[in-house]
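This document opens with one chain alone, in structure tokens, the form predicted on its own.
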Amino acid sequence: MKLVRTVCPYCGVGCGMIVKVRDERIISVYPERSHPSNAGTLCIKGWKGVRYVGHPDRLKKPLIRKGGRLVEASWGEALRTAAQGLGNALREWGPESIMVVGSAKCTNEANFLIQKFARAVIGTNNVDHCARLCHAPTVKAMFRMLGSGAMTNPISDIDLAEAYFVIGSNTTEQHPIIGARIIRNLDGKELIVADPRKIRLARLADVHLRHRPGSDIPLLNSIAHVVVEEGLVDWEYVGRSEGFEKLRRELERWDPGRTQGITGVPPRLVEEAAEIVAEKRTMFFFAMGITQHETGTQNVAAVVNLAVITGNVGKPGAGINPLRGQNNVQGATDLAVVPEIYPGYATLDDPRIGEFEEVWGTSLPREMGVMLSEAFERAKQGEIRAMYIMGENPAVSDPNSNLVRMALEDLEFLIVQDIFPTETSEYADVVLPAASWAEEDGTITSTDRRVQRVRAFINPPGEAMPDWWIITQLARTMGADWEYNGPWDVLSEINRLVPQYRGITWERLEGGHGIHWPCPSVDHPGTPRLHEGRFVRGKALLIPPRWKPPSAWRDEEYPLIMTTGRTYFHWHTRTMTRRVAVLQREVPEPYVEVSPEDAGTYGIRDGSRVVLESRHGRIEVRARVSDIVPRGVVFVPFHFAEAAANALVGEEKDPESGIPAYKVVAVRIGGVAP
């Protein structure tokens, strides 16, 4: 028997855990008491959700398509077939015909190599991952306004705050340890929750701002309006910023009385919220309820404005904290599994790209690549001919999933690298079996920029291999001269090329609980808190947010608004959690939350089968009649392939970041059955 320290593979909190292992089996899991992020606690997925690694469905051998069927093959044959398929696309249609997709569920080392493969081997910036579907607006807005697109505080700062403003985050279900830590700290502190749903935190809130979906900017601007008009501004922070006069002029028209007609929130509650954030040391938390809109980037800008003008940035217990939904969204973005930057946030015209060319020994593309949110439309149009997808399941997770599946069918060539068969791997020409979190050494970067070690403690099943090894071997098969003996060699290259990670070496991560970037040298302790004393960009830039009503607004034909999200017991597309009996038992099937008022209007009973229709698709789900949702709004979790909520989501996107508008979808009840 052995005990292994590692990090939970689910959400971005990065909880430390100790795994007891015997005979290649997980015996039990314990929270690490001394870990600063989770302090001896775990959620149900941490406690019970990691045994998926031993499920018999695991991919154990490479598969290639022959005669219309996927059949087992050797690694040599699979790699040659994969290299030949990508090589054919390169020769016939050029590098821009290939799309590479990384994964926020994989290590920093795997993600660094997947983007290097796209740029140095294929010769394209067509590389992206699921951050495009969750926090692309966060990076876009916060990088521009503050100089960094990441969470500003360590999770432990929750204990130091005097107030919490949670908007667009169902924290107790999606980041349960952070949600629980907020609740534990509520005695004598203030909690503001802005959410259309009456989530658990809303029931505990001092102020619940129950605004209409898609009205985040009017709500946040009305709070900022009160801050300015009532003289509650932190003038020291305004002096450390630029653009205040433009913002002030914009805020003049967003008085709470006017915005109530848009948001549905009474002025009294807006005023209470303004007084709290202006007078208390406040931590702002947000997630996809803010970002997944046509105005996602502007929504984030509105949060940043409010935090800056009230002086709630760069202090212990005060800051702007976007919560990443997967264990390595932050790291995959830092290491540029996105088409608009190189690792370390080097823009496409940054002279630093010359350093990458020198180290990698090749010229590199400087043109903006294709975003994940547009890749499948491009595939349907014949512009994208081949894809290499690592650890993602876009057939379920991406918007307009009916179009995604048709695009996957139309591809000339598709490689899928994963730990289980998925709805996406059904379309693959080559399937490469990957090691899971339990079987691969490496590092991940948690939501608060904490870079930590994950440690292999069992062997991969069958012939499954670590992601870094698979990418390296495919690159070598395509003629690249790559030499890596392990993930430590990859991290060493990251240390050389990425300034924020320069001092975060493999050796330093062997002990302790990780290091917060930026860490510019091996003798630097890391930076738990950003913007202390000075914003990263020098002065903060205040931007008047532009609001427009959602395109997919309800009308007579589609009179309800659907919003999507997660549940406590499942994660992403259930590739992992549906294979854990205790989690699947709790939420075994898809459902829709319907208000009692709407249930009465449509003759829906609790447990009825309901058909939901949008302009893009239809699904059938079981109804849960609940006051969690207000009249006119329905909620559907997106985890379930058999009733994919994302089949109802259209092509509407934020023009600045490319994120799809998952949170406002016009739908109707197409039928009800007992």
Contents of the next structure:
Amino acid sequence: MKLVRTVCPYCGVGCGMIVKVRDERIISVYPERSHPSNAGTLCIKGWKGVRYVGHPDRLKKPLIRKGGRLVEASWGEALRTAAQGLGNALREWGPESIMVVGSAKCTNEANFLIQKFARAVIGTNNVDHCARLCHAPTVKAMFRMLGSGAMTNPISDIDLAEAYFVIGSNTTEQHPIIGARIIRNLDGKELIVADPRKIRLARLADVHLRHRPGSDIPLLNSIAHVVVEEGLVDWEYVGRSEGFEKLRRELERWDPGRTQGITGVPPRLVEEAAEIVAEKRTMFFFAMGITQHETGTQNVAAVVNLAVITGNVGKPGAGINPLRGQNNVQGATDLAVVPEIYPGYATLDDPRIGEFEEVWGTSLPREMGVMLSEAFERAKQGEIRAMYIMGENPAVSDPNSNLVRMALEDLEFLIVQDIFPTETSEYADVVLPAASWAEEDGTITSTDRRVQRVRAFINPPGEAMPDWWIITQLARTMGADWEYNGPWDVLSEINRLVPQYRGITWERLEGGHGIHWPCPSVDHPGTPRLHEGRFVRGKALLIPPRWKPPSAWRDEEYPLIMTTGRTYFHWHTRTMTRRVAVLQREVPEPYVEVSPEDAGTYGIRDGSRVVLESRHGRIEVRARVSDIVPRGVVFVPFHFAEAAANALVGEEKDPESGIPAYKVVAVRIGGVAP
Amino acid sequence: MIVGGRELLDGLVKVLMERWTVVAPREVEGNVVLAPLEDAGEIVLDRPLNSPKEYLLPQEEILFEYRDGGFKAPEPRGYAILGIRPCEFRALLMLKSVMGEDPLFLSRWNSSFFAVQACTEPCPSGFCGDLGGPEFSGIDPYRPLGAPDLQYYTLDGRVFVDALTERGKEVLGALRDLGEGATEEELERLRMRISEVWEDMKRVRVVGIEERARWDHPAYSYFAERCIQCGACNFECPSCFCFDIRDEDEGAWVRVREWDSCLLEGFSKMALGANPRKREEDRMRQRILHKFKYFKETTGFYMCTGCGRCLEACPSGIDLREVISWLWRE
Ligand code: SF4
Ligand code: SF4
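Could you give the coordinates for the form predicted together with its partner chain, as opposed to the form predicted on its own above?
Below is the whole assembly, all chains and molecules, this chain first.
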């Protein structure tokens, strides 16, 4: 029997948990009392969801494709086949023909190595991960405006705030422990929720701004307009920023009376919201509802503007908090599993790349690489010929999944490294069985920049191996001279090369509850709160956000707006959660939420099967008639391969960040069966 | 009763270790967890973060497996469980009154040894005042259902150990050398302290609540709205017994039982999708009325002993004490 302290593998909240293990089996899970983020609580995924690790479906041996079928192989053979496949592509079509995909579910060490593999072994910046599909706009806008793209406050600051402004985040479902911590604080505090859906927090809100999908900028601008017009601006903060005059002029035209036509929100509510955020110490939270739009980056800018001019940044209980979805999406971004930066947010023209060249002993690419959201189109066009995908399932998670599947089919060579067979691994030439969260030591970075240790406590099934080992072996098979004896060696390379992580060493993470980056030296305590006293950028930059109406707006042919998202009981493409009995029981099948009004129009009853069509695809799902969605809007969770909401999502993207517009898709009801 | 220093407690653990795996509060990197001890010195006096339920009804367990054409059922053995509080022991008695005919539960129960730690400090979240109080006394209302083998108290650095069963007396006998009899004055101080704590724990009245707990009370929807459905109140409650069963292919077919939660929609959903407790508030009502009305009316006991674990584990801060006071008010 052993008791192991680790961190939940699901979401970015990063709840501390203690696991009791006997005979390679998880016997019990306990929420960690002393952890500052969850303080003795867990959501159901933490309590129940971790048992997927022992599921019999786990990949246990490497597989290679022979005669059209995937057959078991030895590690030696699989690694040689993988190295050959990539080597061929490299010789025939050059480094730009290879795409490497990392994973926000894997450790910092695995992600650091996978991007190093792309850059130093293959020689390309074609490396990306699912953050492209979630917070790329956040990083872009916040980095430019504030100098850092991450949550500004620690989770525990929720207790210190006087008000909360939640926009585009179904917090109690996607970041349950953060959502619940807001709820437990509601007595005597104010809650503003901006969301087209009547989500749990909206039902508890003092002010629910039920704006139309895609009208975030008009809504946020109209609130900022009131702040300016009523003289509620925090002049000290305006003094600490630049661009206010330009912003003020832009805001003039967004008076709430006029914007009501676009947002559908009555001016009275806008004024109430403006007064609250101006007067109270407010924590802003946002997530995919802000970013997954064609104007994703501008949407984030609108949130930042409002927070800055009301003085709600860099204080205990006040700040801008983009909620990062995956347990380690923050870390995967920090360590540059993205094509536009090097680890530690070094831009492609940063002289720091020279340091990487020195340490890695090779010259490195400085051209922008291919983003995940374009990779499959490029593959379809024959520009990308080979892919190495670690721990992601783009066949279900990426937009326009029909195109993704065709592209995967067309690839000359595909390596998939995962813990379970997935829809994506069906297309692979080599499948590498990886250790799961329970079997791999390493570190992860939670949404509030808290770098924490996760621990191996059982042995991987069969011949599955830790990610860091697999990547290292593959690099060595391709001729690189990598020497790592364990994830600790990788972290010490990160300490050396990434200024934000410099003082966050393996030894320091052994006890306690992690360290918030930036942590510039081993005797630095870490930085729970950003921008205190001074913006990281020096002065904050205010940017008048540019708005355009969504191009996939409803019309006569497609009269409904579909918005996509997650449910509390499942995780992404369900690779893990469908193997957990109670989670699967709660939400066993895909569904579409339809408002009672629309249900009346189309003759839909609760439980009817409906066909949903967009310009890009069609799916069949069961209807849930519910007033959670307003008339004219339907909601579909994207977890289910058998009714992939993403098959309906088109090519529309935010030009600045490449994020697909998952949140606004014009659809129609193509048929109803009782 | 015998009195001694810390050695007495360590000695008790040592004696029990000869015959049992001893489960007691121990420290795990800054947390106190009720878990098997490796060494007698590991036991601590703080209240652990988990309830003792799992040592009789595990979070997840294999009921039987089907292998090579035959069924095989495990024969689990109980533990010597130390350091649980009187409220938790009473809750386990409630658990037994429901699960007592389950062969796995019974085999654990019958081979377990219980040593309860009486509360000489008021606890911040409990409300045992109406439900038996901070020690398991000879005239405890739950006494007819069973008693712990031993009960120990700690006061001013001294440990007092008392036996409540024959088996308990035997173990106590083996500890004679480590302690002495308690003086009248010591006993008086202890009684004083217990009654002070008891007074403190009477903040919430429970007796009679079954008369007030209406079917259509607004409290259910108010609290249901705040519930994120984590299941923790059921999981952490030492008297909640609901479970789910499933068959799994793990090479051999195994039937698995795991803790379930009445606050989840799927818990009461039937095969064709009908659900008598479809709305969240229906399920919240079930949790409250089952504990404070139905169970009381059928067994004479509340299915809650005021341990406060559910409110400690609730991420949204739903506080059963508040629910109860609201039921009283309206
Ligand atoms: S809130 Fe997130 S990290 Fe915490 S238990 Fe739930 S899924 Fe895990
Ligand atoms: S309902 Fe709450 S207070 Fe009552 S026994 Fe269960 S966990 Fe303890």
